[in-house]
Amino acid sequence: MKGYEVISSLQDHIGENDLIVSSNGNISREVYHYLAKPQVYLRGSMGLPIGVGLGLAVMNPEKRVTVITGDGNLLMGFGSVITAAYYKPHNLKILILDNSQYFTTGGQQTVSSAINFSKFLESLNIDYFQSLKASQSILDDNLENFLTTQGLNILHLIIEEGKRELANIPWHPIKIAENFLQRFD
């Protein structure tokens, strides 16, 4: 299963009140095209999605915050996972799409395959975590629990490489922020 297929399958599970933080590159483009707008589409900010999501979750405890990030972004901001595990916001969900590549910048290999995510997440005492190879049946069996179980939840999905050619997000980063902040008026 490819990353855009996973993101597209979230359509039936993301509500109007949900806040989404997407990592830069293809993931943000896919979130922009497949899920409700506006959200936080990070651009040029490798390693920041979980930190941004953690801040939103702490400041908005009544909303579910879902971070959608790739393995490259995760590796560049690994400390944020540990910080999130320390604070354990009940409303933070982290979806990791792992194709073992810095996909947006040319497909360079990451070192994510060297990490035993199950052992790592277990060591952090995360409320709910799974590390699985993505398929439609895996999503059918796990997505709802991942999104609705109270606590800090992490779903690490091994995905296939591949993308759809999608237009870039037409908004400047300042416009992305302004559009997102209007949700709080």
The other form holds:
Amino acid sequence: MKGYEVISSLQDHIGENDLIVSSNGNISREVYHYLAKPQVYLRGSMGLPIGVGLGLAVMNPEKRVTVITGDGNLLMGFGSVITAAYYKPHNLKILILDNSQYFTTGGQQTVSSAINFSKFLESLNIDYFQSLKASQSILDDNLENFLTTQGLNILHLIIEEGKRELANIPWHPIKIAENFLQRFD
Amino acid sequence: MINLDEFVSFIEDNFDLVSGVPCSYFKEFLSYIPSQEDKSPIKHLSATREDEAIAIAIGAALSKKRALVYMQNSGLGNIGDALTSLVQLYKLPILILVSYRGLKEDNDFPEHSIMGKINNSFLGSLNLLYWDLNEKDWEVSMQKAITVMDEQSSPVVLMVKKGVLSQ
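Since we've got the form predicted on its own here, give me the form predicted together with its partner chain too.
Now the complete complex, all chains and molecules, led by this one.
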């Protein structure tokens, strides 16, 4: 299963109470095209989506904040997983889409396969974690729990490489921020 | 040193979230900032890196909350991308307190000497608005920073020298 298929599967689960932070490159583009708008589509900010999601979650306890990040991005800001696990906001969900590649920049290998994610996530003593190979039945069985279990939840999914050709996000980042901020008027 | 009861109470009145990486120049200040467990109107999150602190602050700014970040000027070297591809690109306001290491008080700390020398040109090359936080007129400086960051929706840096927020 490919990353964009996982992201489009979130469609049925995401409502008005959901705030999404997506990591730069294909993931932000896919979130923009497949999920309800507006969300926080990061463009640069490599390594920072979990930090942004943590700030949003702590400031908005009545909302559900989901961070969608790739493995390269996760590795660059790895300390943020530890910070999130320390503060454990009850409304923060982190979805890691792991293809072991910097796919957006041409498929260069990352070092993510050095991590045993099940053991690592277990060590964080968080409320929900799974490390699984993505498939439709795996999503059917796990997405709801991942999103609705109260607590800091992390779902690590091994995905296949591959993308759909999608148009670039048409909004300038200033517009992304303005549109998102309107959700708090 | 600034009266920390007054300073922290000003922060609690004007900010929603504080995040950062410590410096000994903030030692007394940070002992006055409530931890996450305390019942305080502000949230305080300790970050693993300075760019992470910026990201956490931006999460607050993206929901119309006001955030303060603190770091040593060595951390300026870690936040270039967070500033240029997040804070400035998305045009969001945050206030950053930066301890000014590498001045003559730090003669015995060569690790701060190079950033100390280039501190202002470094801030200038990032087009950052900055001025000093002083013991005498700290409230004016803080108020001006809040006005500028809100009106321009931009980051503002306040440089903090030795003895201003620590003994």
